[in-house]
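To begin, one chain is listed below as structure tokens, in the form predicted on its own.
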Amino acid sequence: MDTIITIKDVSFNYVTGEQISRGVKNVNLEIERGSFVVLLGHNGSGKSTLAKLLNGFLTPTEGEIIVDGINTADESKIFDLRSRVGMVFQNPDNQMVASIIEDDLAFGPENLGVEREEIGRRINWALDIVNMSEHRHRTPTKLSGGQKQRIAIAAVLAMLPNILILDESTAMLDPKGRSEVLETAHKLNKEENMTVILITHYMDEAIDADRIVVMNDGEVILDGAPSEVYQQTDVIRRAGLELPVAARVSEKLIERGYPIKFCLTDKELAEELCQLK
């Protein structure tokens, strides 16, 4: 796989009056095309700031970010950049601009100058991807939280981005809604080869990722596969995060001398326990 995002020596400062605070500190990352990456961290860790830097909402104070060949600081390319990097935020209501779902999906492509016939094809495709085709003529206010977020994703997809960033997109949802959004994100990654960056503080949402990047106080403190990152239990806890239940249970059993491996999921833990004699 080739690199689609390069983040080199990037820092970003928030300036309020005479006060300066660091949102991101000297971050270096490369993200491969078609990968599913989770940015993990507690509130204020810098993960959402980094997301806004990726599609040009913010510009680095230091360093540079290259996204799909575009320098995010190049103002002449900002329109092109945002058509390639789609973002879905925490509250889907804030992203909806029309009273009918298919009109909401048409809004982005229309602003990109896409022809009407092509817009229709994109709407059909995007709604089908998120399993919401039957709702195209409904008003978003009648949908559940998970359904609204799937429509928000579809509206972004209608602009044919290469990268999908979900910025705490499951934070306001119940477990069913969270599951619906995660299933959609993984489907896009696997079936459409879309690069997905999921930003969250829910540890269980990162288990199936290709890669986890943990941030704390604006810095990257861990970076690797879930099985590697989650075993750094002391670092995880110092970052203000809590391991998934299966990981905590297996960790305690290992400490007490039980011959099992460190587990990330309930299924893995059950299989390990069944093998104990």
Given for the second form:
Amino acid sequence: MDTIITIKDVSFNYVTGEQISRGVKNVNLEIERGSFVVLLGHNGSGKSTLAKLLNGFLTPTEGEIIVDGINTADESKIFDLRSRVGMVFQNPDNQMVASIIEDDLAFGPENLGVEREEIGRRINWALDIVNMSEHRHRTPTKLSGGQKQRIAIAAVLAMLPNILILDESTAMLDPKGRSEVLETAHKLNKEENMTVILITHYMDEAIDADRIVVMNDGEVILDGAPSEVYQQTDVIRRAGLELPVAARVSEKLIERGYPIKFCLTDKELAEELCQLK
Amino acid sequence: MSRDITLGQYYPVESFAHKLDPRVKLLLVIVYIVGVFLVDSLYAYIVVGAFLITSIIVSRIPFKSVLKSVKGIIFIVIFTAILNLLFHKEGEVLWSFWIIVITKEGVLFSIKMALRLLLLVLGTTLLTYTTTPMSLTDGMESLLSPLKLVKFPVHDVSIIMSIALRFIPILMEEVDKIMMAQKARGASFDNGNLFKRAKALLPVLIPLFVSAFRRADELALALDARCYNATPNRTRYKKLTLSWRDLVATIAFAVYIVLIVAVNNNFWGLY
Ligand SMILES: Nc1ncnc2c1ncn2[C@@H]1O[C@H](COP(=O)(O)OP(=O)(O)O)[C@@H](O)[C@H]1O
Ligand SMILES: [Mg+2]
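Could I see the form predicted together with its partner chain next, after the form predicted on its own?
What follows is the entire complex, opening with the chain shown before.
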């Protein structure tokens, strides 16, 4: 396995004055290059803390993190690290620095001192991937939430990261915007071999992942392929998460003794139900 | 909102003036302003006026729109004119009553000051009508870049301006939403005296500030995530380039300066 992220015995505590609050505790993870990982957990479970540990916004109180060969505690490589770990946040409006889309995309590479022609090429490429090329010279004011978030992704892509972290980037969007962003993330994963870490508290966004990591109270409580993780319905409920509708329905039906499989998607459930006589 | 407020006053048409380099426009407007204040003879103001009208025509902006910008300051213009009229006491007395003395010089002086203010506003309006705030920011950054030598943070200032421009429409929208929410709770913003109205705005301003700070928090993370300040050798993607238009405009301007200096000092004995 080609490991791109190694998190070893990592704990992080927030210290505010006298008060110490736990961010994450004893996290051990190895993430494979080119994989699509969904990080699930309810509010305050430590997902953002873990994300911030990955791009060096925070450094571990204990343990160490190696990302793409860089130790995140190494101050001298911090910008190298940040350009390799692209991070997109929740509110698309709060991530844009310029009023013209191409200027906003140029911001990252400009900061890194990339040559003008190369910046132009990167903007072309990034806008093309997120399907927003025709908006290049426009302002973002009138775009939908999903479109703005795709621009935010493109802005990060312009730094040519190897890892893309989406920290609840779908949380503020309507269903259409959510699926646009998810589609973009999957496309990047498949076509560009981008390692994607999608942070969310919507379980149904995790179905197509290679791997799901569930956090609760700063600890990793579940880790595995979607089909395995979703079976652990009790643990998931205890973590304060809600199973997708199809899973809940099929679980209830199985409890009642109907001979069907445990399903994750509506489509699967429909097929199972049609086989019932 | 029908207009895109990020564009401010920008009047989106294609024209010679719109296509000029923002740096050139900024410099020319500065020279224009200095000119307006140095010119002293009423005849020279005719030249300034003629030049301004030509510029408006070249910008392809309807006169009506340009004149709109004067509406906002007409009160100030009249007010200063009256003050100038009353306080200028030297010279040939035209009319006097009680403590009021009006002199010929006073009349001339207040006309000139009024003209100066009007020409000043019209000229700068033309700049903001033909240049987007974004390209004005770019132009200013470029013009200020020599200040880097004395450690002035030119680039940070230009990022601040650019972010401010970016957030104006977002915060405006937010004000709309908060006002709507407060109205739904029975607040009223357009009743009562000035004091009452100001007080009614408090429940709008407080949530606005809270939200602005929350946004600033996330924005700061986003700036860092995109390697802000990674290297002192930051590059610029947008390159401002001079074209033949800028040369033509500068030559026209030089001719204009020569003209007003000549007319102002009556080189040709016209009056
Ligand atoms: N800046 C901070 N200062 C102190 N405590 C914090 C800070 N940020 C997060 N925490 C605490 O760390 C824990 C994990 O938070 P976070 O990683 O933001 O969770 P999530 O992203 O899963 O909602 C929470 O208990 C939260 O209160
Ligand atoms: Mg979070």
